[in-house]
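Take a look at this single chain in structure tokens; it is the form predicted alone.
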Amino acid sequence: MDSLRERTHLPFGSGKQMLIGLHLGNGYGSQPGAWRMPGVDPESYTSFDVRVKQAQAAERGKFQFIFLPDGPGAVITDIESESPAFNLDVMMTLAAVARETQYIGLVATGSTTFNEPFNLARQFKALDVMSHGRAGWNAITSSGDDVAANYGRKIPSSEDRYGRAHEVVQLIQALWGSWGKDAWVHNQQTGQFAKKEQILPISLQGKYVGSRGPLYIPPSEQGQPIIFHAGGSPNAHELAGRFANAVIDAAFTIEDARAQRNAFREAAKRYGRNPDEIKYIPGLMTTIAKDRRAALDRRIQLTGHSFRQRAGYLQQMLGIPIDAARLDEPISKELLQDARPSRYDPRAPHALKIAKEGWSLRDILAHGVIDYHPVIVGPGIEAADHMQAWFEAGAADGFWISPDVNSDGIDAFVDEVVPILQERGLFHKEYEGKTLRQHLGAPDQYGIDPRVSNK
């Protein structure tokens, strides 16, 4: 049987390519001590350039997209030794960007349930103007109390907080709408500014939100912002399958990726939707190196000093003892007899394969077995063996990459992965347009989507 780096066609879909975001949170990476690192500038927390710089090594790899998420309640509790998860601002941070790049989508988080329609729908458009059409909107729900107190309230109920952002959405799209597309007119010698009949109110009222409107800012290269969704859950099912045209999630295996690929596509057909219309991104966290001992030896710089803890809880994942103060020796053959996965974290069978591997506690740890999405340590064919083998199962429509530590885990991706899967024909090698309308294949839409509206 061919490997996979020998195999390059794509029985998921004839000349079918995968799309690449990528997750900026804090500036430094997706590793906890990745702001201690050597190299490393201690401020990126607070440095838009070392943003900009950032996205335009992604845009040089032709990533489709950035991903910016937004937790306004999450200060960590370990903050005397740890950096904030999230940016300063998205929308700032965005703005910075747009202004120094030319084709990658900017793609930010902004919730439903503590955010008024109005404001959303104008930060969103006026940033999808500046950057000439590349904006899109991670459209969620909050559900942690500790953002519920920065606002002084009390986290809805399920029920609420969904059929609030049911509302939210069909609104800010009406919003997008309300400025027609061939209203600006900015003709100098008539002296007409805009054709005032095609600038109108909404008047939307539900039992969440209204608003009368009209928006003030007129239509993008891409119309409006994309509608992105994040989550896994039946109701995130139904509101990613009524509006949005990309979701990033947290799978860990190809069986999972696939089921929940197919639920959202299933949902977007019950609302008259193509599910083509739906891309499904899961999340893949990299650390490149020449070979899987300095990949490893790279993580325990970044992680080591939160083994002994992590032990503790790869011990639950696997139902045996482990001693944390053996983190030198593998687990001991007769004890991985006995071991019994945990059904209740899908993590569980493959930290099992790769504790029976022969690696020390300590490495069994490096390879991230407890990370919060997969995660590849070693050399960049390995991420992308694991990216076509998922790709081609039909369990993603792309991934979104979170680096170990953004100062030079970008540019490795860029440079390793990039080139052997454009190589293999699994991703472009130019930027086809500039929208992320037109990076993610999506429809043509301005305002509301006619065939969701009434469902």
Contents of the next structure:
Protein chains: 2
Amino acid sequence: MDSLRERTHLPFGSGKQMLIGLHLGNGYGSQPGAWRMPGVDPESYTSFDVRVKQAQAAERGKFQFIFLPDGPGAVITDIESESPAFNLDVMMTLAAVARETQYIGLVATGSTTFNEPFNLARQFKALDVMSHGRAGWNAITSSGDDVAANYGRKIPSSEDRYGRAHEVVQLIQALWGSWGKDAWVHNQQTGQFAKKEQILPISLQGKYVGSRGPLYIPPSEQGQPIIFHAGGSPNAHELAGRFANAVIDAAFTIEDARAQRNAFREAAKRYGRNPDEIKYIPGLMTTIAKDRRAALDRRIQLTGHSFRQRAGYLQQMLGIPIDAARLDEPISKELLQDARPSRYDPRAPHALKIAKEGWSLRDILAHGVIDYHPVIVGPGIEAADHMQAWFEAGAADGFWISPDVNSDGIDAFVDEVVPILQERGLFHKEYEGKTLRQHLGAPDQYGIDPRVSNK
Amino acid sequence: MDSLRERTHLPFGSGKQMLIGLHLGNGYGSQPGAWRMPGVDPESYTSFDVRVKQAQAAERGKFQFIFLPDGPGAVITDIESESPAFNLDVMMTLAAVARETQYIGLVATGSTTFNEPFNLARQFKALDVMSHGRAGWNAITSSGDDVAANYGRKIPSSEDRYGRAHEVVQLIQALWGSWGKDAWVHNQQTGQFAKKEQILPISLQGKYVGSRGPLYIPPSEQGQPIIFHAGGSPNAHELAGRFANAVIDAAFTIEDARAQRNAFREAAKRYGRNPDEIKYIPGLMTTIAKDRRAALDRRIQLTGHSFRQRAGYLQQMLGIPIDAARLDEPISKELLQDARPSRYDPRAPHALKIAKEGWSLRDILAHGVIDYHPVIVGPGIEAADHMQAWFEAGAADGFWISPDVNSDGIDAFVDEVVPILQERGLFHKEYEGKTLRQHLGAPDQYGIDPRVSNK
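Pass me the form predicted in complex with a further copy of the same chain as well; I've looked at the form predicted alone already.
Full assembly next; the chain just shown is listed first.
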């Protein structure tokens, strides 16, 4: 039965279309130098106007969602010269965006480790109602003693963090489902406000968390928010396989991404789910310009100040001596013949490939060979080609895009990449519906999912 | 020195003006029947449009703030026929209002018992930045096992709740102050994003909570949010006396209100503060119409269905037998001579006074003699007279208004009461500034208040 369902969604590229999300972080963009670029409002970090405008730009491009990662109070490496990476507060940002957009999905990270589940349930469901069914919760465990210190404690063990995460997600879904689909009557003539028998306590008590409920919020247009997860560990596979409709990840090669995607799909099957219910969404960073040279120059303007330091890292990555002072010169062919790409860095083979193309050291680094995701530095068609290749290879159901600079980088993607994907039939031209579940092809969810509550 | 400062703000009525806040709860209004009234959107409970419109109406009336009480998950007595009392989520509501108003202060309850302090600090400061300096946090302890059950535990003792509350407020103010006034440089030319030496960890660890910090949010236009408190117990006096700039309360007589106001002022003095830094704000419920008769009829339409039940409570209040079936008749003079107003209900003397005026039982109840605050049922001038009397008697620095029905009750107050108060010189005609601190006459606050951190 599962395999039959699976087949109806394959092969790729024939009718099935990819998803696109926008990474909305500190308001400037994904590159540390973004806040200093021409045309960038230096107050973007605190500006909700700027966030709303960026989300509207993504909506113009028919993106299925914006994604706001979060890590409560992670240490900033260099606040003297760089912006913090995250939003002031993800829920307040999404509330602002919800009021001033119409279609785009609103997804944010909420820690299962450092939140009271009842509070988290309440805020995401309120956002879901406020946005008329466009909320998604990226349910992740928090790690790092740095983060835990902001909560006055030590980070729990991985076992305890994931144990608690399973309970928290189950409890929150139960709270979201504590009003039946038709529970809210609000009939002024009859005087019936709600059907009491359809609003029930959840009375869950686990090892880590518990709640009586109910939550006093009726269903949204999509029932309740969607669960996202982020990460790629075996623990992540289990949590996402059980609960998630989408996974946010980082992967540097088609092979790695395909393996991860399959691992999540297998995990979903273990929980009795159709694997197509989990969309695997790796990241892509973009510097889009009219040609490769212009894009490289833009990237040099953005991040060139860090190239001497990065050259040192490239040396480790390739296993050859690199003179950081000679940024204008290519790495010699002799040296490159001796290169041994690090086994510990999945970006190393790509870095070597770029180096062998004969670019100067500066241009090699400007290709973004050392970054958090695969990087496109070039015209829109290069991004479209990358996305098509991954999508058709079964390595991705979609991508979350981190433009280098948000102010013009989102528009560049919308104007230069999206039309190519649409022309190739790989990306929708209009929103199919108004809820995030409709965008992701996930069924509406009311009450408590019996598969989940039975586990 | 304190007494000198105090004198400069007295006597009342000569230049000093009152504050007015709007109670924004479930979106319908303060009376249980509000959701069924003509012209009321039956979906107001989930409508952020409605909340924004109501806040805008209060801003038109130059109210200093809106106040959103909250009690996470308190049990609803009769969801079958009544709306829950609170917002879906107070922070999401205030985020929406912040984007679509310009002046009015935004105050919500946040439990010190059932929140992670770091999360609460972050959300209120984000709101403060988002609203350009208009946020206020009503810091209260949560009580009741019903609420605690939503968090999977029992309610802590009063000692532990207030012990934790003192630590939570201190910690949150420290997090708010963890960026110095000029820490955020964001100079695109020099490349300095922030002054690292002005962004400091707080490293507080108490008996109940702790945090390292800093919080990565720069100061707002008022520095940081204002602290409100609600309640009237000795514990409340201490917490508010130490931290609060305003107290939300319920008081039924001038004498009680004056005693409470003085208790808070004395508590402030004990913490070395100028007592004028605490504004005492009791509640007032309003049904405004062109005359008393029209107002009583409106109130009967709203709540008449509960009068038989309430007649039973009135009987206890007055200590005389009352026939709930005879709603059309006054209570006889003979019975009223025997009445002994309950010592346990501060509303009883007022109820007896109304009864002695000869109103029918229905009209006695329609005066709102059994409600959560003093109630004005009549033309605007009656509300203005009440407010002036309390204000000039030193019983209040302002009032939080709970209209019976929000849809037209806020406008009625703005159009019928506010102009009278303005004419009498008791209420401002324009906002004096754009921040909540300016509205309340509280100084901006940057960094950590040395008086607080030294305690």
